[in-house]
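Let's start with one chain on its own, the form predicted on its own, as structure tokens.
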Amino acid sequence: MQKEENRNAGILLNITGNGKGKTTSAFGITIRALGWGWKVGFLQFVKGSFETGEKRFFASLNHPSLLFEQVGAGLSWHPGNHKAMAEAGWKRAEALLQDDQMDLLVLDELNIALHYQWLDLDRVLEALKNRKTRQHVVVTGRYAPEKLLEVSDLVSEVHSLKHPYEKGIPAIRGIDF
């Protein structure tokens, strides 16, 4: 039985690991939250302006309770000012963490931005700690920092046992992006 004082508190979820499905899991949570009438923000810290199925879908959906933005410079191994883009994206995230109307905020691939030190971990932890009380946050990406895992309420680690890339099969539109 859930304690009364915790019933309205938002939780911090972290979905990490080297396997496929971290962002996909966050999309499932997003769809579930939208189904309950929640206002959801979804910020992608690595995708940049890369065309993806989710970007196309959410743009066509034009759902009034969903904010979907790609705030990164693209894949980490591609050229670009990743640090500056992550910083601008984090400023956006900080504003949404204080938005009274935002029920769920997904920070997709934030773990990657923290791993490459494009963002200051202590600043991120402070903002997450001081977010609106009822707001839920999902963080995804490989390489989740230990300090972030420690303060997370739920941690799921996705492991890869086998991947088509290992056989030389490139990313597939509709499956991988």
Ligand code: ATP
Given for the second form:
Amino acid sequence: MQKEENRNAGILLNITGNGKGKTTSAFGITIRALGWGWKVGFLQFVKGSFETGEKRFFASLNHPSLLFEQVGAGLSWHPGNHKAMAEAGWKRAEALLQDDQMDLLVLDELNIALHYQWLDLDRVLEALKNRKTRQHVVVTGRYAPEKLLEVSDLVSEVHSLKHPYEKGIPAIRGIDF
Ligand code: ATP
Ligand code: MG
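Show the other one: the form predicted together with the ligand, since we just had the form predicted on its own.
Once more the chain from above appears, this time first in line as the rest of the complex follows.
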């Protein structure tokens, strides 16, 4: 697909808050970007190797411009390993932030990894600041650190008014994963 080249500096977006819709919003932006022929990297922090609808869909799509990775998923899933997994994921993110070809980078649940201090905030801020100038970056997850919101260009907070979980209804396949 022909790539649409007529655009300026990249923006930093953060989708945070306690309501449902942060990661799904990032998928929506991904679809738009791919539609314009952009190259997109989608890194999922925190999630391990969990089987999801999106993972199945992207595997079946096999889109040449989409790189979808559950980062750190190769390391064993153990509470004590959160930091190692986040760090492995962040190394991957740093490489993609320096990739000229990457038009949009999604760092799903990065807010969580920062909130629990699995990653050093200053190191993350530095890498985001020094990224390729035309690259757009979307960060998602609850508990976004204030310092990250300060340097973001777009911040949306998704606020929960109701969630079926409160009625004891567990996560629903096709809706939640
Ligand atoms: P989604 O991936 O569906 O867009 P999200 O990224 O906004 O959700 P996360 O904080 O990443 O939400 O949480 C992931 C899971 O937690 C999802 O299955 C989601 O339905 C569930 N969840 C989101 N908000 C709430 C809530 N207010 N109460 C209970 N569970 C929630
Ligand atoms: Mg999410």
